[in-house]
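Next up: a single chain in structure tokens, the form predicted alone.
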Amino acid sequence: MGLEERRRREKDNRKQAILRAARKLFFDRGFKAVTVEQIARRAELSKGAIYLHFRSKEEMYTQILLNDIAAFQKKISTLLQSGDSPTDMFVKFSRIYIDFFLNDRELFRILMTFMLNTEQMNLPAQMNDHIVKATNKQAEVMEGILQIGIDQGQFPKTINLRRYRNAIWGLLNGIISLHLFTGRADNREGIIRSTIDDSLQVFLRGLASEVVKGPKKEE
């Protein structure tokens, strides 16, 4: 290994050092009570080698947003092409969402965090604006798995995908908002997992008998 590639692995080791730092102080006691001063404490650098790799927390904390986002994405990024029906790839999409979060629960207290309180985090706009496109990115997949049974016609064609996209991803996160920091720890995983697949299959189950119906088309 040279010269040059043992300084970039260095500097790449300290970057991630940082973000795992703040990811778990951002955790542990919100965005706004985080300082540089304690993120540069917890991952055993100075405040000066902190800004050496980022410019703010607010940077550090859109950062580990956009990576956790950008690792989502990549798993579910194959479904509208697994030629699975629409509900099967709802399934496999919430599935994913469950695991995914359940294996890092930092991770969904933080989205939950810039989903609720966006205003308040006060991030420059440009920050703002990267992590709401990546979030789309995702419901942009839900809405193309709708557009799919639409297309079949499983789902009415008059649904709005937009609305419906939202429900179900309102859904998802209500359900492991619910559960998942409250109740018996030894359970929580089944509750979560079973509420979900049941609710699910009841909306996917009432969209499909509205293709029978012949609903009144949405504004």
Contents of the next structure:
Number of protein chains: 2
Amino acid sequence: MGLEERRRREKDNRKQAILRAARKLFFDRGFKAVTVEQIARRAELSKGAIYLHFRSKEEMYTQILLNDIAAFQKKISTLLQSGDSPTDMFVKFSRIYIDFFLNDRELFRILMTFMLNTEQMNLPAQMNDHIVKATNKQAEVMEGILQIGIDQGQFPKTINLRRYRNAIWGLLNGIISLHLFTGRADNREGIIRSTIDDSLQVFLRGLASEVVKGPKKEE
Amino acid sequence: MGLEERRRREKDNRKQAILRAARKLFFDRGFKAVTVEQIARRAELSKGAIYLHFRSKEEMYTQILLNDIAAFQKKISTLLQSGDSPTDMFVKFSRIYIDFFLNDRELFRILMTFMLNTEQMNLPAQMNDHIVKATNKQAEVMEGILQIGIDQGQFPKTINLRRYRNAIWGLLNGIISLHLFTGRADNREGIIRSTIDDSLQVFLRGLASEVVKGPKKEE
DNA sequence: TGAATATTGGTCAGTATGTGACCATTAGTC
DNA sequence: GACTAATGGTCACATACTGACCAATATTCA
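Moving on from the form predicted alone, kindly provide the form predicted in complex with the DNA as a structure.
So here's everything in the complex, that chain up top.
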């Protein structure tokens, strides 16, 4: 009994403060360029204290990933209950997606990198699971929207959810990546937004037009 | 070099948190009725931790006194620069005095008790000095107002500052004490306020009327 | 009244948290 | 490919916190 609650709370606060400091630095300079000493200074701690809360620099990085993904999840989690049409849901989804990642390009970069190099990051299996689980949740929302579309007769009954979820996901990621590659986001937000909007509508229209036709094969 | 600044800040925060907890309890139940354990619990700490920040229960009590007196000082410290007439300054002074102590009767009780029993509380001499110094500051303001009155020709040039400062101080304290003794403040604020207002004006008028006459003897 | 019991201010040995000098390894330089 | 600099991670030491404990006092009750 006793004061554990307060101590737990304060320990957690400290941890969050470290993560805030680390996140800012990672965001500004990228993983490699940031030293643990810098993170410690920004958090007004010594380097040793950092290792009371995290096993390694990479673990910090991973937890930031988890936090940010969780924040994103929270944003999109209400979509399914909105009662909008599936198309509108996807449009809203993409808006959130864009807003979020244009506002946090480092996270986007990290996520894409993680997707591309899961093995290389050789994190503890448990961490890996967490991230995978988190991204799965995101996928679920997309599939959920597709399912609603199916239930409402807007999409074919027999489509492969995974395939089209991936298609839409890829569309978003691909366009954003391209955008980040070709230019700064600041003055081109309108372009990327309308590009995605338009592509998405085209894709969904295409999908809807198959309602009468037969199913796709499993991949 | 290093993180001392942050540690100092956090240590001070902790100390203030303890004082807040202690103050609330002392205010509600009085010094004797409060146990150190209760203070610790309210501050979400163990009893032992309390003694890292304070040498004794009484030291806590004393520091609360100092804090509250300091807050009061701050309130009255601007009076001298207000440019009001001395009489108005005293009226304002008394308003602040009443507001403050009706809002914090325990502090008033404590202060009066301390004034009456400085020795009995046998605090470290240094602490004693602090409190005495603080109350002296308060006295200074009153003497300052009197001095302004003298400079402006409203009060006799030769009055004994200490005597009249004490008279006014005593007037305020006495009426408030009486009031606390005879009834609850809530529904009698108007009465105590007008009583003090009126008595104060009478006293100051009396003092002003002596401008032409000779000085009082030193006491 | 005075012995038994309960309460509580204060202590201290043990634990958790934080510090910074240090080390091993790797990256960079010439 | 030897030398230097930078940096992730470690550890002995320092500080903050905990709670069982004790001595002294207050309370209860026969």
